[in-house]
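Heads up, the chain below is alone and in the form predicted on its own; it's given as structure tokens.
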Amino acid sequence: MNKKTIIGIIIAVIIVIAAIVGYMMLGNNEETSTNRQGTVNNSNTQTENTTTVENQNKTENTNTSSNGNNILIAYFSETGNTEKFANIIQGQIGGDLFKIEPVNPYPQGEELFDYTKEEQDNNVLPEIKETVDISKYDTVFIGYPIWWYEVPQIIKTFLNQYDLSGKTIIPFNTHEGSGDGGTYEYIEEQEPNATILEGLPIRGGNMESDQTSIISNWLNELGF
């Protein structure tokens, strides 16, 4: 075997070895790239799943706070002003309306003043005409007009009749100059095991005009 042949064989061997090494390196690079891509895909999938769960939770929380399924709007209204108030609340946040009415209707006109004053002086608690399953509700709005600087006696009947422990109570009222008349503190005293949120008094005469924005702002501040 001459010298040229030997050199040719050596060169051929080197070329084969270089080809094998190159192929192995290419395979490793492709595998690394594939692994990296898999990692990225898994990361994206986890992010998408996390986002989906977060969005689902947000949707569930929004539904819980806005569908009104656990909200009762109980109110007593003799002239209709507090009833308008209650209807606006329901229009804003949903919930069930419960009109508190006495078994024996109140007299009309000026006779109502003497009647309700005597009722208050003698601490008469008029019987409520209808009942409601209070256990269905977590949040209870209680609305009424101010009578003789206090809650009407029928509201006292309502507070005595139903166990509101553990519930969130939100008072609202109409008045003709006395604001809430200290009635929110009275409700808090009567319901020490409930959570009492900030109420809203509106002058009865103002209910003749649109009070939606005022009531809406109040509800927003309360988190509805």
Ligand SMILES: Cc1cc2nc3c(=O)[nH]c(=O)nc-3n(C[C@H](O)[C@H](O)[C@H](O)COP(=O)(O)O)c2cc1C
Given for the second form:
Amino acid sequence: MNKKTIIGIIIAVIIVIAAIVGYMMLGNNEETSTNRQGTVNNSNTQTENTTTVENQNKTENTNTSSNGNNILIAYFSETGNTEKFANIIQGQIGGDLFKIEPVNPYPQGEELFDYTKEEQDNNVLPEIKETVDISKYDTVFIGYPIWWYEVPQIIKTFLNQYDLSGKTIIPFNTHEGSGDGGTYEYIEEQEPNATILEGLPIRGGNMESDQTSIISNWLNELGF
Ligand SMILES: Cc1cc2nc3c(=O)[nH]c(=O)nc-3n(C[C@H](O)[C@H](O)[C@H](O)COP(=O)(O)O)c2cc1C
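Just the form predicted on its own so far, so send over the form predicted in complex with the ligand.
Next comes the full complex, this chain leading.
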């Protein structure tokens, strides 16, 4: 072998080694990038998972702290004020809404006054349109407007129809000057085996402006 041939072989060997090293480095890089991607993906997945779990926990916690699953917000509302009140309660603590409606709708306008006065004077208990499975709930909010200084007759139907023994009742109402009109005491008398928490009366006219903070303070005081 002459000198040229030996140099040629050495160059060929160097080229082959360089090619192998180059190939290996490329392979490693690809692997690394795959790994990184994997890691990034994994960490993304983990982050997503963590967030989901946190969110789930938050939802669970909210439900647990407010007992949202066990809360019924039953209300009667003829002109919408008490309904707004009920919706705000639900927005704050969750729970199921149950609208108490008469099978036969009340007359509108001036006629409503004579009709309801007579209904009260004759102690008529109007039938409620829908029913609710009360056994699902531990806490029952009961909302209504003051009618003729009392609870509307349909609220009396509700109290007669459902066994609220052992449950926690929270009354709330709207009015135009009577406050709660002694109706919270009336509910207490009607439901001696329930725990009645402090209710909140709000003037009907005030429901035109946002009453969320007043309602939310009251709910906080009650421990929701
Ligand atoms: C037939 C009738 C009787 C009412 N009687 C009283 C009353 O004795 N004291 C009072 O403060 N407000 C009384 N109001 C006013 C309502 O309590 C008030 O407008 C309430 O916000 C209406 O609620 P709603 O929109 O949920 O039906 C009476 C309203 C009606 C229609």
